[in-house]
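Next up: a single chain in structure tokens, the form predicted alone.
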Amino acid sequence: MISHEPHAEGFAEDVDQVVSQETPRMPMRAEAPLDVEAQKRPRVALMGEFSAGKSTLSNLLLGNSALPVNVTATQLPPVWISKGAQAPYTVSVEGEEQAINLEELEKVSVHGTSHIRIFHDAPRLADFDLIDMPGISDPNMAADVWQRMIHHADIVIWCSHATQAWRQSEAAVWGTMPKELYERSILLLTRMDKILSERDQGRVIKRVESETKGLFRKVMPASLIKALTAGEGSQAWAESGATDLVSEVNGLVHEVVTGKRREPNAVSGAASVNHDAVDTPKARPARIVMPTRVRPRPLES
């Protein structure tokens, strides 16, 4: 099932409230550790605002989606997707273990739920492990639903819609984020599509290059819908702007697994030089001034 995100008018910013739907509970152990290969991936999280291309660009990744066809990851906890085909289930905010019927997960309870782990057989997730977050600005999701779950991630890829770029909730957001993700993550311009000029499309790039600067390893534009109907390979795919992106994902994820930048992709020829990870980049965002309603709490690196 391919989740098309509705373009909603207006996103609502109010991240404070918390939706709470008890279910039983059945304490397991607290969960278990990561097996070795599990610990050898990066982990690359999905964030944004709602509706702004997440369930999309997780399907683009996987090759189709990890979640049942009534079901989107916008209704639920942080979903930890990792390659294997053992049995789903949730992990509590202290740590208890519960199964869950794949069938049955809108019956998660997002109180108290850090996460859902489930497995999936999609050929990336041999390389990395996939954690698609809830939206920013879902006004039934408590701020601390994302914030409890960021500090597993190593990479992070940003997705904002393209006519409405970068806005002063997301940079207020992306601002409380430790520091050392700036330089490993993206900056994803979805929806390029729905600005119909280049001239336009150019604009709007460079505009959110300046006002972000220090804060990506890289904006990268993509027309996610586009990619997912031509397929992989297709000239669509790469008019579409997949085919960079998935190359800087592979780029970021060999970064991290041997701490050193990958040799130039001989697929998009992006420009890359081989030598130390780089530091944590010194440039702070600008402070911004917003709603106390809408400001998340701060993250400590």
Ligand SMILES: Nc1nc2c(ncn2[C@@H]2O[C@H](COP(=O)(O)OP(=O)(O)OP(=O)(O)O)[C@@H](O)[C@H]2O)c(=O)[nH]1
Second form
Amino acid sequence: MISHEPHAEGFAEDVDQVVSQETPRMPMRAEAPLDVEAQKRPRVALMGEFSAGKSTLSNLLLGNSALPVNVTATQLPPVWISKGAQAPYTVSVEGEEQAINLEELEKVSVHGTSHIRIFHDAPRLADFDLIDMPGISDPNMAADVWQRMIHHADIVIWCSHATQAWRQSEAAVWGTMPKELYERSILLLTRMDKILSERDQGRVIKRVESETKGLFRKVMPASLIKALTAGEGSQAWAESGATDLVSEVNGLVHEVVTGKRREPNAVSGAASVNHDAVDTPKARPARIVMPTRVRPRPLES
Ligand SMILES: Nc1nc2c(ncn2[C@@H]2O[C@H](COP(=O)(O)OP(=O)(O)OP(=O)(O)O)[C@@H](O)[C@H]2O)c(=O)[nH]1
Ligand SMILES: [Mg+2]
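Since the one above is the form predicted alone, can you give the form predicted in complex with this ligand too?
Now the complete complex, all chains and molecules, led by this one.
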């Protein structure tokens, strides 16, 4: 896999700093630290409101669930999933790591924990890491729970219920995100199966595209449950929107890694960003690098 290169002068030092901050050092445990390639894998963050389908999408992309099924009712901190077989651990907001048992995730404190680190052998994780974020609209969840992590994402898939898509609360949160993310993010309208007529589905997509112009690379419909039960490659999988979604994600990952767009016309018929800016490598640093004053704490030092 081609490694990230800093694309613009001035980014090189920051990117090195960010990469070195993220190098997990685990002297207390026997597992090997992540290899260099793993450090450079693009990170795809799954965001959206409570119950919008983030974890379902994570399962879809991985081929099966990375977490025990019984944790769905538990409010979790961001879950960062990478390829590998290492034991899971939590990273506190102070950067301290602690081994955990996935069967006891309900004991993980949402407030004191920056994120949960878990490892999985799904083939797709050879190309990118996944960060499953907690729902943004949970009133019990302070914004810094996900804000702490977002600066470590290269791509966002924002999940929004098709039946009530793109609420003001979603627009408000997305408006606070690093603008560099917009051109590499997808707005996924989940639960499309709940809108029965094709005409109504088309209307929702059109409305959301018009309301989110310039905010996402693409607005895409999906019926995640249909895709999960269909299995990859089947006709139902394609009808669910999964084929197009996976293709778009692969394209974005390729773009982050190489600094080049793979398919220049991949945005046809969809809300799009200014591609004059997108096509210049300078406009797309390999990793979102924040000014020092807003840079989050080192995650894993
Ligand atoms: N019919 C239908 N149900 C869906 C779809 N996507 C998700 N669901 C269901 O919606 C519920 C919530 O999905 P999750 O994937 O847990 O949502 P989430 O965004 O991870 O939720 P939080 O982590 O609690 O914020 C589950 O019961 C899913 O089975 C979809 O496309 N169609
Ligand atoms: Mg979830």
